[in-house]
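Next up: a single chain in structure tokens, the form predicted alone.
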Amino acid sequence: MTLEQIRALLPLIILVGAAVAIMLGLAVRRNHAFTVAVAVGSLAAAILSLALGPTVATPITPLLRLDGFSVFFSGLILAASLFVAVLSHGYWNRRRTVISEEFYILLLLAAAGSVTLTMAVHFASFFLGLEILSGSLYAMIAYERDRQAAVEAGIKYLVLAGGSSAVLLFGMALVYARTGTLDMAAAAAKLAGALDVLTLAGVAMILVGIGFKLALAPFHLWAADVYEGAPAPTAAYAATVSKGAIFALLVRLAAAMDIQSNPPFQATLAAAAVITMFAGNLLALRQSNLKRLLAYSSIAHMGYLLVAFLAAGTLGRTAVGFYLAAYIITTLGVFAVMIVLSGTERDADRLEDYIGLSRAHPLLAAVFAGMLLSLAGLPLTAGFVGKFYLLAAGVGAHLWVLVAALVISSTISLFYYLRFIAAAYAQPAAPPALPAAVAMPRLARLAIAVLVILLLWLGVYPAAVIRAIQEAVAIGR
């Protein structure tokens, strides 16, 4: 290999050797706060190596590409990642009776698997990337085995992935039977458009075990089972860097092989986003539990997602990569202030323990409405101008059957958003009994404030941000 490959993979060196290194350091003592230390500080690492990597598209063997697409796409995945390793350092604290520092070796794990999926350029690195994030996301889920629900969750999200690996494999082993590459450009050349009944059974399956990661409708029925039995953390990593990652690998797929402009798989991807938009909020508007709200929103944010995608070219791709990073900053927002309510016993995860939140801590209360109020889509937040990108990239497409159900069913999540921020400023008539957990570490009132600065930042002035995701998402630069 040569020094400039070497620098394009520097992200993944960092990450692995930093997950073995943790493991080494368990092996002689525990110390949580040091553990912490190294993650935090590997993936900030990892963030400036890709600042200080190769300019130019560098292809890393067959298998892999660091290109601007997999720079922009990286960087906000181990940013997310790190802003959930911060957060999780008060919440185990607080669990004194879990083992805690393994977590930090599988949040490790999980990060260098999304980061290969942003890189990759073959289907073998497709599935070993997808692979590391799934077998890590298996155990953060059901970290805290001594309680149901997270191992119920755990084995749910088990037994559902693992049938999707099984078809997505399937899928890649009938474009191969095919086209006799494995590499995501020569089999689109091979193909040329000429697509066989062989091939769009493949591409179907590939399509289908996407559709289940990324929990689109009507492969969502997990999602909200497996997000309110696993620990805050983990549900805030699911719903933020797993669903960024494979929805970055599917727009690099799609490029690859024109999925966009072939007739019937743009019919039925169009027919999933307006069903999984629907599908999402309506699923949403009853829930009283957070955790599967936010599941069921982020299912409905998916959906939004694909009208961009289907409108393809610059400006969708523009469209998705400041959505992407508008949703995993407002979803992570709405996780951290879970995370920190969030007591020795349960989390903080009820409409009930959000009563009354602005007369005992205020400034959580307006975070907590502000990052809701962005998931909602209303002005002056990053969440509104994402939503406008989707709205002008679908028009610019002609989609309008799609413009329409966005419209409509972004109207619905109103509803369910709205109950929350109501409870948060209700005036109970007594003091409403929220944990006494609220005495936040300073790092994760730092990753707080961070939060809020870049919702607002992307919701006042995002030009400068999207005239950099616009350089970032022409594949292959």
The other form holds:
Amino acid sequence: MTLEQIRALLPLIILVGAAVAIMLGLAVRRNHAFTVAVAVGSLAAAILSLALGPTVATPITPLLRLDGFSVFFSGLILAASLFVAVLSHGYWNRRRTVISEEFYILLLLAAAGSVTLTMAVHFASFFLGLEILSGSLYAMIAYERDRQAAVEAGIKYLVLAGGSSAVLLFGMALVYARTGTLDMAAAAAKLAGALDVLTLAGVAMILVGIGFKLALAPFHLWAADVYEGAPAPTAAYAATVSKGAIFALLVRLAAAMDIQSNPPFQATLAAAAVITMFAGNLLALRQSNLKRLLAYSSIAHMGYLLVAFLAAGTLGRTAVGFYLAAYIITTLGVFAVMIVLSGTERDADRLEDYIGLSRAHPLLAAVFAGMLLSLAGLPLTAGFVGKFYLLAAGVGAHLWVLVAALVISSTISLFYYLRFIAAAYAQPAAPPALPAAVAMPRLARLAIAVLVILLLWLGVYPAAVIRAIQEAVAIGR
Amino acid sequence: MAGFVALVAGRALSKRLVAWIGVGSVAASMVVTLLVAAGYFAHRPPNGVYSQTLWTWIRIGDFAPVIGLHLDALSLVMIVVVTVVAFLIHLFSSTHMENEEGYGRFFAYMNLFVSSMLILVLADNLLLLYLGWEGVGLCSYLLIGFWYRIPANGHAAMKAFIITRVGDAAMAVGLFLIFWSLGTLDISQISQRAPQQWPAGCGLAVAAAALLLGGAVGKSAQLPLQTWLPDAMAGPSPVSALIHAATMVTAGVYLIARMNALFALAPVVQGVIVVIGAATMLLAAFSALAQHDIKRVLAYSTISQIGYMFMALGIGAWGAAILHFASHAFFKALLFLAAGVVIQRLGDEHDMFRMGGLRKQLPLVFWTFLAGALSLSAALPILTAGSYSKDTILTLLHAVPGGKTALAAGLLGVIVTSIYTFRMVFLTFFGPAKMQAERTNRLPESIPLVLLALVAAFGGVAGLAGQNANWPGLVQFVQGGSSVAPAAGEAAISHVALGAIAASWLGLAIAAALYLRRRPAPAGETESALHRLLAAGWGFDALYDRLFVRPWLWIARVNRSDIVDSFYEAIGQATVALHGMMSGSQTGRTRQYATGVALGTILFIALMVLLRFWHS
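Here we have the form predicted alone; I need the corresponding form predicted together with its partner chain.
To see the whole picture, the full complex is given below, headed by that same chain.
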């Protein structure tokens, strides 16, 4: 392994090293603040090492490859992990019943798995990354092991994700049986577009595995239960980092195997996209639990992303990159509000918790409203520009049915987002269910402020980011 | 350089609660603008344009709206006038509005207004211009309804908003048409492409110009959308001065001047503009004759003066229109502010017939008001700003073939203008004192009055005296060496100008004869039908009420259980029903979820395999 390759691998080395360091440190002495500092510091260092890393595409063993594409998505994932780590600090501080330090080990490992996914060019690294991520997520979901709902959610996810991993692995085996290689590009070259039924089924099963993790319909049933049971930071993590990493992998896999131009895949994924958009938005419609609502909304957003994904081409990939960035910022923003409002006993995930928020915390209510409006895709927010790009990509590729489904279903989505905003600005009839004066940790405040700035920046002046993404996805080929 | 102006304006927006910041930010904005102007003259760019692209908002195919600023002679004149007048009015308001509830709110809206106005003027593309356009409309709505506790004010605000909205809708359609046809919203590109792609007088050009004219007519309160402006006087006097006299209402004039290349392609529309301008000018001037409320007189006068600007625009002399805009901004702001002082000192009395003799009680206000009135009526040759600009317009009308009718209308307008102006002066300041005015002089109120009065009184002579080889006069500066713009010096001394002055004096004499000696009975006693008609602004409100509002209310009443609504309700219900069905799938049982995943997988694979055989 050359020095250049080690430099390229540095983000992963830092993350794993930090995880080990925390583990060893905990054997000596527990200190929450210190642990958070190490976790945040290592995530920041990993981002820095990405920024200062090799500027040319560098293959690292046959398994991984660092290029503009993986730099962009790894950066996005690491930044999102950093936000979750910062927000977790205040959250776990309030939950004294649980020892909190190990959460960050899991978080760092999950981030390492996600980064691996963005760099994977080989089915082995794909599967390894996915399992590192999923393995950490099981534990993060069931982290509050005294709470039955959390354990139940963890087990549900474990069983179902385990099943889907088996399907995925089976699919890889079928592809291997035909081509004799696990390298994505090499396998694609051997297949050269001509798929017999078995390989076709193999690729289909890989797509099913990915679809399960992204919670595309009809594999979406687990999402709401798991999000609801999981602690808010874990739910935030699952909704942003894990989805972003897997979508990045999907884009790279599709680019290697030319999935979008293959009619059977194209048609099936288009059908899945339409069902996903409607299923997510319809399920969210009268949801009064914010975590479940966000689960459904993230299902819908993955459906929107599929539109741009199916459009393919540079515009399609740019739209995917931008929309993922906007989606991650916005979803983190909503979760951040939820996390700072969550009390010692339970998360602030009920509609009642938000009634009259504007009186108790006017600024927080404004942030909350802004983030939800961005999820709904209203102008001057990141969500609007993102959705505009999705539509442009869809129209450019003449995917009229998908575009129509996107427009109709996102109109439905306005209803449930506005419902929560209306609640936040309504007069409280009864005294609030949660104590009004939640002491907001300074770090969380800073994180929220940064998220708001990013939201508006992407909404008002997206050009620079878009240019960066265009370059990143161009190298991605 | 120009970017800094926007920055300052943007700052004005954010820090708004403290009142002096409100004034200070506008002052800073003015200083920067003046520096920009100085810089512009020091280093005049070869093509007369500075443009500063700030950023591209989003880029989708051909559609790449740029957030950029465009500074040329036209926008330079506009921003100088806007910021100077805005600063003086803000200064005035700092004490004038002192005792009002919502002082901070007032300045917040005013600052937002100034920044929107600057965006409107400096925008280099129509989309950004439209943003500023809607921004000033919003501020106008908010400020008319400033005293929101009184229902009539809220009603006036709604009326202003809705009526200008009619124009805005036309304008938005115009923008779509232009983008669809020319593929750009950038103003300079439109000006280049339009003459290449559209032959003069072709249908598209006429349609685009007519739609933009619709927007301009709404904003500038011209026929047939003029009825909102007199009611807009419900707002505080500084608001009337700034928004409804000096700046916002002239946005329509600016729009047409800015898009002059487009309008030049549509001679039909230009003719319509002249007719609209002349008709509005006369109707509003006659209406002003019959008003009792001093602010309503000024409102009709504003409509009427903008009519003059439209007449100039219609003959393509947009430099002259901008000249009149500039002088009108100063003298009308002055009149409104002075009227505001009068109203306030008399304890919120608007009726001129209950005023009188204020010449002795409020001498400063009297002299400044008189300066404004002389400027408005164009009674003194050359000297005042108003006569300078108005005579320029009239001379140009004379110079245009077939402009005789318009000129006659213009001269008649001058007579009427002079009558209502001096009627106002005589009723308010002469005769026996009927009410006791509170005699206080506050410096922040007096300074703007005196400064504006100086500009109004001597603007004309300054404009003439300042002409030399480097400075060919405002008209040429704005419009360049265009054929329809003769030297302004000739304009002021031509025989047309002499006629105008004679007309003005005639009006003054009539007013003196009618109102100086003999005081007609106050409102409500001897009103002829004609008087009532004039007072009601030619009955346009009643007409619109019959024509649009009542049928609409009738439809609303008949259609209470809305037919269209039931369709949407059905959609809503269907959605909710679907939601119910979908929710049924969320059982929470892992074994059922696993079954779902398994079935889904089988479906997925089956579908793909089937599709493959279909395709091969």
